[in-house]
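To begin, one chain is listed below as structure tokens, in the form predicted alone.
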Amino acid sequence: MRSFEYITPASLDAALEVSTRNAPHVKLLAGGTDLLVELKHTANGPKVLVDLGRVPELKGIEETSAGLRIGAMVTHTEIMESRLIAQHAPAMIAAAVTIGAVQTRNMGTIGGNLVTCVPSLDSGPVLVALDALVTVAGAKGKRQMPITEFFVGPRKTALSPDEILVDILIPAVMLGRPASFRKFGLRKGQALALVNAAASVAVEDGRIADTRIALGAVSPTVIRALQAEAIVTGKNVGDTAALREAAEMAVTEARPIDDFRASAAYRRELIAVGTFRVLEEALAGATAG
């Protein structure tokens, strides 16, 4: 690891300063459980470590008239012990219980989870599923996109090199939509996703009104099924065989890979499963509702 000079900001202005200021060899440290592992691994280093850690536009959930605001250094326990989380989202909950070990979920913050931007992200199905925004700040002010814009490649995003992602906006039309979050590894705890998939559902006098199916690890970036949601958006909430034909219309459009985790073919098999699986349980939570 080369030596970098450490700076900790005390607010969002003063960071992205900074950030701007020293840009492109500077580095934003935020619970630092991927960049850190990161830094140790390669030679060519930041010259400048911001740390966002004591940033109070950063931080906080609070519901306001536009929606649920999580602030982008809101750590995966945070999101689990929330009683906004777990009245308006709960199935970004259960995604979170996923994310690595305790201490992981302690220091590992949403936002760094969502820059980092690898295909297998447990956070991003669920927010693509509940059509959430982020906010993001530079020097020529802040902007707003929906979520599945700010993610364009492997670990590559819509951030500008001077920008930082500052909070994620569940619409307040989506609070308490019921959704479902699914993860498929190679074991229980503490394992990248093979397929992580999700799904929240709008339901009126019987019928699906609206659908969101996102998937994740099955292709270059978290994706929305928009084909599976077609099939089943105006079907009878207790059309099974409608979930099922959705549920294979999301394999073929995924583009799942070969690695030395899983075979593409073994992923196809958990894509039409786990699709299955998160719209069947999304609308028993909207027929219990």
Contents of the next structure:
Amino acid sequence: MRSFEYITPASLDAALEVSTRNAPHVKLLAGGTDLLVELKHTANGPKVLVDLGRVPELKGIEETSAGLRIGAMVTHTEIMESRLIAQHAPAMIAAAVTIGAVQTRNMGTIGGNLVTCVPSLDSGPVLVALDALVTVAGAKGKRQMPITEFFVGPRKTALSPDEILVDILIPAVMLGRPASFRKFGLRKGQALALVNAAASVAVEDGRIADTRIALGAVSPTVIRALQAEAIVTGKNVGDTAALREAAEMAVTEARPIDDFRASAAYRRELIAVGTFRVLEEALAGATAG
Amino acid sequence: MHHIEVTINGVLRRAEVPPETTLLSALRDSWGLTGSKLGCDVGDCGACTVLVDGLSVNACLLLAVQADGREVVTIEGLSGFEYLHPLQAAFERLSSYQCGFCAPGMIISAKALLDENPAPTELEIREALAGNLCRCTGYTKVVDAITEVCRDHANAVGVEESA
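For comparison with the form predicted alone, kindly provide the form predicted together with the partner chain.
All chains and molecules follow, beginning with the one already shown.
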């Protein structure tokens, strides 16, 4: 690793100040599970490394009137062990347990996962299915945006170089909404997703009043399968044929690629199976209670 | 250079390290604790697994400066000259490793599991070890050793309770 200056700001303002002052030769350190690997293999490392590990504004999980707030520096293990998340957004736990291995989940953070923004990121689909908002802070103040706008492309987010991802908000209206997550990898442990999928549903009087279907690793960023959503919205809860039709439609909305992990054709099969299963599981959750 | 103070296996240790030093390098090169191994150096193999404030992490992906003020447990902290940790004894008894390179990380991950869950299922053991790769023995005897330690522990607790 090339040398750098290591700074540990104790507040968000201090972190913003030091990263603005040293831009663009700055990298922000969250859990480090991606960044340290990158720094070991790059010839042009940052001059300044800002460790966000001691910034209190980026930590914690809490319920507010706006919804469930999850600090960007919350680790995957903390998500798995959070009573609030188990109560309000358990699909986030289903996604977190599939990330890396224990060691990765103990260090890696949800904010880091979102900022690294690989197309297969496992935190993405559930957050899209739950209409999450993200807050970013910069020298000019904070701004909030839907997570779908935060994801711009592979390893590319809406963050400006002088901005820091602060937190993720699951809006109050989505808390407790039945949701489901599925990931397909080449094996269970330490695998990147070939396809991952999430769905949330709102059921009223035995009909699907609202749904969100999110797919990862099948396009440059996590996508919503809007046409598939339109097919199931308004249908009866037991309408399995509609779920199958939606699953086939979701395949046409994705743009999977061939790579060394799987062929595009295999990924299309997984999209159909995954979409069907997440819808089925989310609906099972909606009708169980 | 950064001055760091880390409690390692119960002993406060100090070092002057450049900021790009990993915790693994500091353990091995500054403090001579070579039980934690450098395998893949990218957080995949788990040979460098140590506990930091009770949680298992890859020491190759943590900077030494990040460990400043924290508590680290390495494989050297589990045994003394006179005794082995029950996990180490079981690994030895069942020949759970051949070359031994992965064993310190495997044992630390197993300890992290048993500290939280003294009676894991086989699936829970396998999931807890997903971040520790072995390229020679395989995993069956590793799982056997951990299972045996859990059984011995359960028996010992049972004896205490019935006494």
